[in-house]
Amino acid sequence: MMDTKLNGPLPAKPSRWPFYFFLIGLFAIVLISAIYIGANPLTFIQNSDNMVDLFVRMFPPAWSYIATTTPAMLETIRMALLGTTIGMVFSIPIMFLCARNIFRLRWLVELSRIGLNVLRTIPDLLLAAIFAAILGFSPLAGIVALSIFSIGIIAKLSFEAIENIDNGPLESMTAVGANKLQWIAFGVVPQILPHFVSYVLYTFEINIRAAAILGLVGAGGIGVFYDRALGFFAYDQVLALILYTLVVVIIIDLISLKIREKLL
């Protein structure tokens, strides 16, 4: 073993305590909030019969529930389908809008991603619950739920990739004096077009997992019979529906996949 006795002088050592006290602070936080909500371990234990009980009873599953549910499945498509179209074709303008590189009136964009991050907090079972409220119990609370749901995404993710292009063809269509809208549609939208397409695909693919639940708060799909077989305690057709959903939705996605790997 080396002689470890040092010639020169220990730099200063730095106090470690910031960091323990972040540490304790934080599991304080949690601690708190866990005592908040009586959250107690002790209670899940002793309701683990009925975890078990849930479990036992969800097997096997209820396959016939499936074709039952096949017509509300068909419309959960069809309202994920029909919100992010209407929400794309909102987005268009208010991506432009929120796009420093497009508009130089400052204030308007600047109020546009206001708008936009507000808009971007309210989650998508709130829109449907209110809308379900306005517009009566239907398909049509969720296809516009949705839709206000889809601006959020499609328009937040467009006007970061509009932030991103290549200036070259923006300056060439300035040098060759286009308007406004000449300058967008030969400079901006066939570099943005396949990022935009890929986006649409990406929030079709989150509101099919979206549009499957809104049911419960009345506003169409699939989520009506989630409903109505939690509280029949059908545990057999839930998971039927779980399995079914599951599989829609991941067939959705690997299409969607494939389309998008095209794309870019």
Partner chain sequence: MSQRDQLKKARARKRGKIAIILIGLIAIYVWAISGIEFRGIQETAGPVTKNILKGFISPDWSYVYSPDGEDLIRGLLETLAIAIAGIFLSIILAVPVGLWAAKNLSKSFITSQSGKGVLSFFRTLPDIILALLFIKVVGPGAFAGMLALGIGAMGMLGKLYAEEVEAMDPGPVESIAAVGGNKLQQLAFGVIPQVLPGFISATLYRFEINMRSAATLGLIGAGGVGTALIFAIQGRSWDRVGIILIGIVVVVLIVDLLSSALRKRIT
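After the form predicted in complex with the partner chain, can we look at the form predicted alone?
All you get below is the one chain by itself.
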């Protein structure tokens, strides 16, 4: 029988100094950045009177304002729904073009990813302002802006999911002579469909919040009433709108969560 030395020297513990240096460096970067941009925490204390005055003027909320703004809230939900649906449709070819395990042409994949990054770089408010100038101050500008915004989110999350699928079924289909469309339809789509639906629902939740403020740049929806109430310093109406939006978002989040739980 072989003797085993159980009482040998224990391996040395890894040094903690790299972690400490990382924390010190991170703190230094945050501190220097705060100093550079003039982020002084004392500003909150110095302006505390303004904050208290604002909160006092918000209460009680103008509950009657909710009835006035309900058509605009419904318009906001429709904008988010249409924007998400259009974005979902256009994101389908883009997400396949961006996946390295679907298309082997490196230039095509990289070009598709660059285009997707361009879409994701432009903020939704800026998109809404641009299309409001082109299409006029209407919900259509908000829908187009949300559609482009949705493409960036859905396509990005989906192509990453595609690249993490099991390649076994794809190799089997290739071995029996399946073409690219059959490959995608029967080897890729069944694996990513639950994730894709989950990403679409998640994007819809985000678009509800985004659509609520697009009216600030003239793109329709409940944001028009936010802009009006803020312009007249009617903070009780602003608080009523905030609470109204909060309730709508919570309801949609709960419904979306239940659907995602069934899928995943």
